[in-house]
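The data below hold one chain only, encoded as structure tokens and taken in the form predicted alone.
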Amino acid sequence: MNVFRLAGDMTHLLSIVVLLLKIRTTKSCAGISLKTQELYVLVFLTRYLDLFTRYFSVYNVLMKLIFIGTSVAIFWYMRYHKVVKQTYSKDLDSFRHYHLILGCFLMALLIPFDFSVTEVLWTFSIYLEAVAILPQLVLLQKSRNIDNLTGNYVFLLGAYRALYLLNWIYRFFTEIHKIRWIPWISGLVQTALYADFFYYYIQSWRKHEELKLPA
């Protein structure tokens, strides 16, 4: 495993830790899209169907279990926790994410990695992850209020995708490579979706720093 892959995994994990920290310490999920979290649960469940049928390494198994467990935990907090669920911004979280699920599933049927149940679902998870952040970005644009923990969560997700792009470039030049258009193009689309958020994130950070300056 190269340094870019490891850094990408750790950045992804850190983004989830940041989100759980926000929810657990503040007992609030304000500014967080439940629909994005539902999509991530679906992404991990369909991607890691091979968890108990194919063994690669202890690290691989642990990371799969952690990502499934933490995504389900975040979903549970936002949907069922008696305090946290009351802070959910339902009116702002209005993106019709079911359209994303249907569109990605149809694409996976038409353009799968391979024509088998597990590979079609794996391809579906790749397509869905590329656009899963959209409900969150729409919610942030509507609220125009990026608090530190929510902003850091989305920023770390963007950094994770950027590191994975570097991982693919590194592997392309250092390994006997295969052309893998599905994850490559999906990764590029996913990374590009963060560009608009980064603009608002930087603007929010600048305003925060300006408020700290003495008059």
Second form
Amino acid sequence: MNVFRLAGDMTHLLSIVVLLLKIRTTKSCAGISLKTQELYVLVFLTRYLDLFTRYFSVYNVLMKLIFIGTSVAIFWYMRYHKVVKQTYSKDLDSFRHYHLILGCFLMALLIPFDFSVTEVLWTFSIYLEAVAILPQLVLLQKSRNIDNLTGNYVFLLGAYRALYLLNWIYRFFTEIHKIRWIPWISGLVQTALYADFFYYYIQSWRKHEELKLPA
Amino acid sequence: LPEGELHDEL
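Please give the other form, namely the form predicted together with the partner chain, since only the form predicted alone has been shown so far.
Once more the chain from above appears, this time first in line as the rest of the complex follows.
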């Protein structure tokens, strides 16, 4: 474990806490893409299949359970909670995310980390996480005004993978000394997708203006 | 899987 990876995991956890807080305190999920949340549930379920077969550390097990539990809880709130589900902007959340699932699955079959079921699914989860934010970014572009918590959620979610890029550089030089093409290219793509959001987020923060993405 | 295959990451 290195400081970049720990910071990355804590940032990731914080992003989820911020989203849960927003939904629970405001009883609203306006501006949040249910499709992105569904993709993240899929990412965690297909990535953590080794939860009960391979033990790394208490931290690893605990965090996997927290990520699965919180992402399912957010999905449940947005899909089934009687008050929250009324605030879901269904018409704005129009990204065809099933294409992302199919595309990433085909990619994982063609370029898997290893030709075993768990490794194909692990690769699928890496590819899927790289594009999982797309429905959310599209929804933000359609939203007139983006509330602070939603902006912070997306920023933290993007920042965590950027910290993971630093973690991978660190691990390359200190222990692995080999290129891990699949997670590293996926992680670069994932972080690059946030580039323009980061730009507008930092601008709005510096100018103390409301966050607005160009359509 | 050999060590350092990043499966120890979240």
